[in-house]
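The chain below stands alone and is given in structure tokens; this is the form predicted on its own.
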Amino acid sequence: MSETLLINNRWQASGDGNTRPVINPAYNRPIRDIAEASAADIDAAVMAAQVAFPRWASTSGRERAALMHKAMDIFRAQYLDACARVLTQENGKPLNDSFKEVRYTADVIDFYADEARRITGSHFAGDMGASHSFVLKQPLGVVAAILPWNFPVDLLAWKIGPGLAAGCTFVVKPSEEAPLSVLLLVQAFLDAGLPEGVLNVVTGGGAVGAALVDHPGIDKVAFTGSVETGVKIAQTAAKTMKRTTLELGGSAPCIIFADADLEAAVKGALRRCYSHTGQICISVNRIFVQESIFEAYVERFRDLVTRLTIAADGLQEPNADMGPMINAAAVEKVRQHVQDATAQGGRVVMGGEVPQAEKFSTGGFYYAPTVIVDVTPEMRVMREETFGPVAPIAPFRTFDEAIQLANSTPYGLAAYVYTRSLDTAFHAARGLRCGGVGINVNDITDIRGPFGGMGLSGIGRELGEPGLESYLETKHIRLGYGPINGL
């Protein structure tokens, strides 16, 4: 069945019958086909969202909150388990990591459901004559949510959570590589009674997303994905002044100062390097270690890498540390980055190859966790986003050198610092040019805090209060008034 388009609360196939397969990266085999939305399908989905917008925008915050909470109650009870399993099949992460994602997804939507009742404006007395001003916060309009494959369900929640709470309607375009888990989350909203046209889905390849960005009926584009695609979206959206939130790539540095808790710094960076096989925008991409502890750090890091487990199939090995990569192109990019590093004098001390065990002879896309030393800033692993299980580790001498090295790429999404000194931590946090800094932690994400990047890592913020504000327009109303009649 390829009825994966949702328009006005009805699942349907593509108008022209075109489909494409969703591939399981553990076996390089199709899971099922999805519809390839036609131009007419896209127009119909946008029209449905436009028609639904005035009704949904005028629905009270209490009603929107109740429906969103009901949807998540249904999701947890009826779809969560299946969603996690499908997620592992379509993007390769071990099952326990998939469960973590889908549970957090429901938490994000519940969080913003509560925020639907807290949207307020402000007012103030005029200071030039008899007048009073009111500042209203109103929903922005129809939003195109364009999703990545690595966290498709969670990052949909980051968009529709605040957007639905604000009163916006949506056309969702899942990644063609991992769309199936998204459909289960959306079905929970339909089961909860979401009005027709509020949440629509168009599946297909990059051309479908491009058509949405260019569509005159779209008021905002919320995108998570590559820098290259993000730049194209920004250029297209600028032609009609569409609002954008663009969460793009990163090349996160992790700085380990000599006074750090060595064990915590090793384990923290290790997890953030190799979780989801390094295919996370806030993965540690570069590790900088102060000279006096460099050798000890590398030795302990390498020791723990030898203990990592790689799942050939994340359903069969749910507790594994890693799984397959998403496709052959992803493996090839990692191979090229490692090859480039070794050609310039880098030394692979762990990994650097496709794992050879019999269980990996499935036709899937695998790469071993890799550690490289003797790296320099000119190498691709140190200046580009590898998006794979590679940890280049370099020494530094002084605080200033560490900050300069960390800031030496055009990305600025996340950074991590390990130190016992509060002074060092604050100076580093202020000096690092990125949207989020983790001090003695390896995750910068909290529902209540803003998430987003600087430089090539994007525009705008998701999560927290800024995430909600990005789906609201601010309107100023100035009211003049005269004297009371008869007085």
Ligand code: NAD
Given for the second form:
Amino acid sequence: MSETLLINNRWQASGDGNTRPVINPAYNRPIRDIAEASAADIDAAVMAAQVAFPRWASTSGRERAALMHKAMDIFRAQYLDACARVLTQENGKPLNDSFKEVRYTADVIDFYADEARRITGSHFAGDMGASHSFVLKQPLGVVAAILPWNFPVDLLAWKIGPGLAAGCTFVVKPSEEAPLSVLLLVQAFLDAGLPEGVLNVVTGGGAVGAALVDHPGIDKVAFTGSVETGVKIAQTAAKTMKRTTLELGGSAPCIIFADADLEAAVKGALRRCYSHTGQICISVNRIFVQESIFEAYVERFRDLVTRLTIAADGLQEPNADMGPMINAAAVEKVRQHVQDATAQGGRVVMGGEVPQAEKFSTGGFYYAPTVIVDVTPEMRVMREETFGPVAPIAPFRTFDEAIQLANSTPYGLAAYVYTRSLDTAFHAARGLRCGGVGINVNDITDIRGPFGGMGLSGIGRELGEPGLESYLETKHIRLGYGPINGL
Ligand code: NAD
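What's the form predicted in complex with ligand NAD like, now that we've got the form predicted on its own?
All chains and molecules follow, beginning with the one already shown.
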């Protein structure tokens, strides 16, 4: 039942028998137990990945690509449906959003499978004497992939897609809140014939992640999660110079200039505020609207919020705009942020409470979509990651003021700009301190483009070319040669 550790292609329970339940946030009820990996299990998983590494690293890109494509064919045919359903059960997102996530997952892995065949190096004539230089790209070793609960399957693909293509081996640590969907993705690789030890899984809580980061057999930590955990990982990894990719939290601003298409700007920000109940790293956290259209914007925004649908259970209402939050602590954090805002003069014009309808008396974790005006930069909703369905909306006068307000947090993941002026768009995009800017769009993700943060939002990039590069080491080979005999 709790055989959720994968070591050398064998599913097994924890060596010391410890387990923990995975909770369905729509009911606050356990779905099933997972193994809590012991220190010995973690050692065994890392060892398996270390032993598998040289052989996997020396397979051809063509072989790795074929296996990854086969795994995705199997995933789509046999596991995708179940994976989406269990994802909704464990993290609450409405079923259609889960399908979106798992389909994108397969796309990302197929994309990087093709890239496996394009990893090359370079060479050049030496600068000093008779020599020639070769620059090799080699897989960097054993990777610990540590995952959050909000996009567990997709964010695993962002790591094992490029990592397996590069020739790295893995120990995966899914989030204790949402590990079950991840297991189905991994199973597709086993079915496709992935060699023993290339992909290992250790389930459990934060201590399991911390032990992996500290393990001398790990060469790189690829982490997506909170800033708090990311800082701890950076500190531990630095002790042994482990490579890190840290994709952390954000507090994305959305700037609406007066010349914007108002309807598009309302709908775009609205979806990015409340999708996955605001629990997305690139969720819109702060909306800044130019003074002359402020009233009209807020009115239309409120109007559309009243039409949002909230699923008590995302399996029952697959098309809903929002579902439950992940746990009681998440709801409590939102409650505190809203309370902090109102205590400082913020005005809640929508929501600000647990939704009242009968269908929400399931024992699950809910919070109504909330809109706050009269907000100031000192409020927690304006400077921390709320990670919930809250939209604080503030007016601004000038371009400079908007950029200054947007850049006023230590985060720097995503920002959004709505304007019809190319000049405004380009100046804003250059001036915003963040890893990705969406102009007249509410998503900064594209498989071929880099994704990642500045400041507290992290280090490194996933997706695109940098996403692959971060699983490769660069080696310079300098070959000296003598004169040609007889010349
Ligand atoms: P979290 O930091 O609580 O947990 C993430 C993972 O780290 C879990 O698997 C957890 O068990 C593990 N962990 C906990 N303590 C650890 C430690 N000391 N050492 C190693 N591992 C440890 O984050 P979460 O609540 O699962 O995810 C939500 C956060 O993730 C939000 O802040 C969100 O913004 C962020 N996020 C960022 C991105 C991005 O791409 N930048 C994407 C999605 C989510």
